[in-house]
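Next up: just one chain, as structure tokens, the form predicted alone.
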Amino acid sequence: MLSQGSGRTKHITLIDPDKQSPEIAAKRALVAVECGTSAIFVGGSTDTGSNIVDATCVAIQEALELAMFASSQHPDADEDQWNVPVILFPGGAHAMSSHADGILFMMLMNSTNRKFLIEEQLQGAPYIAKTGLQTIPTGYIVCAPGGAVGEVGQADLISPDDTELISAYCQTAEMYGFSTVYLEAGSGASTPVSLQLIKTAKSAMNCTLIVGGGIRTPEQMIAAAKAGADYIVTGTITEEFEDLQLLKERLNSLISVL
């Protein structure tokens, strides 16, 4: 469902259904797949509860469904441009639907506190199996500034050039079997995951890295980019736009860099 591999360095929408209704969410994810994102991930607040999780995927799922029925109707259009999947990006085990195509099953590597690396995901596991939810094995990672999720996640941040670390934590991840490794700085931070952690993430193991959290400039996407990252991740940029058309510029400046 992610996969590394395909020679570029792909986009990743991030919807924060706590931070908008699901028709607006679902205009969005359009807007976005319309300018090339790669996937959704639906998440991100830990206190958003299932029912408007679950409502913001059934809008996103049939928006794209629509949208893939009028490109079929037209023998010029690309009707598989809207074949993008939805995956989950869980605030906890309280934030899940059966709606999704997926789920970042996560273990946030550098917390301090067991509730984030295995308490929740022991209390998601039985939905996930009887769903048959497809799983991501994800080590996820907060680096400096962390934001939200550092400080509500009790993480131990990883400093921008504590490259040692940030090698041992990606080996880690790969003997135990994760196929994802997802550098976050936060929602909205300041500044983005340093390239050299990027860089050295990326050496230290086969995983597919995900990078995401303070990500703005097209400048910034390059050089995520070349660092190593497979994906990379916006969110808050989504959110600050009512006008869908000016969302489609900058998520287009954005996207065709890559």
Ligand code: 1GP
The other form holds:
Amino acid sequence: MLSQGSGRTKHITLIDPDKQSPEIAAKRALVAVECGTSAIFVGGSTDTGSNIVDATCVAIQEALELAMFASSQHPDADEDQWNVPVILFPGGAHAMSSHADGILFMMLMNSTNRKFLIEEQLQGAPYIAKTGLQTIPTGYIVCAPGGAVGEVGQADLISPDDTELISAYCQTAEMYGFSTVYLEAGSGASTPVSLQLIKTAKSAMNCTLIVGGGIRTPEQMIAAAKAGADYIVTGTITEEFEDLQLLKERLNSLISVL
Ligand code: 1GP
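Return the structure block for the form predicted in complex with this ligand; the form predicted alone was the one displayed.
Full complex below, order starting with the chain above.
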């Protein structure tokens, strides 16, 4: 579902179901897909209930299906453009939906609290097994400044120049068999994950590398891509625009540089 495939860095849009109604979330997701985003992550906040997560996944899936159907009626349109996965990015075992295409099954590797290392996973696994949600085994590593997720997740933050430590975390992730590593600076972070950490992570392992948190400009997108990110996640930007046309312009300016 997420792979290093073409070698070109791709963009992922994060939608936090807590930040808008499911209808608005679906409209925002459509704009993002139109701009070329490759997947929609649904999640983020730690206390969002499953009902809101589920309603948001349903609304996004329905909107994508409708757009795909509309495209199929036009000989010049590319209906495959709308075929993007909706993937859960859960704050915990409570934030699940069977209407997603998959789930980042994460270990917050640098948490000091066993809740985020194994307990939430133990609670979520039976539901995932029952619903058959496709799992993406992911090592989630929170880097400074870390923001809310660093605090709530009680992460021992990785400092921007600690290449030795990030390298060991990435090697560990690969040895555990994780397919993916997500370097997170925190939603709305004042500074994104350092380029040094991205470069080191990329060269330390063969896992798919996701980078997110505080990325807001085309220059930051280009730098993270050059440093080795396979996927770049942006979330906050999508929530800043009520006007969908303005959102489209902003997202286009970011995604088109990849
Ligand atoms: C947060 O990495 C994501 O989990 C996205 O961060 O909201 O800062 O874009 P932003």
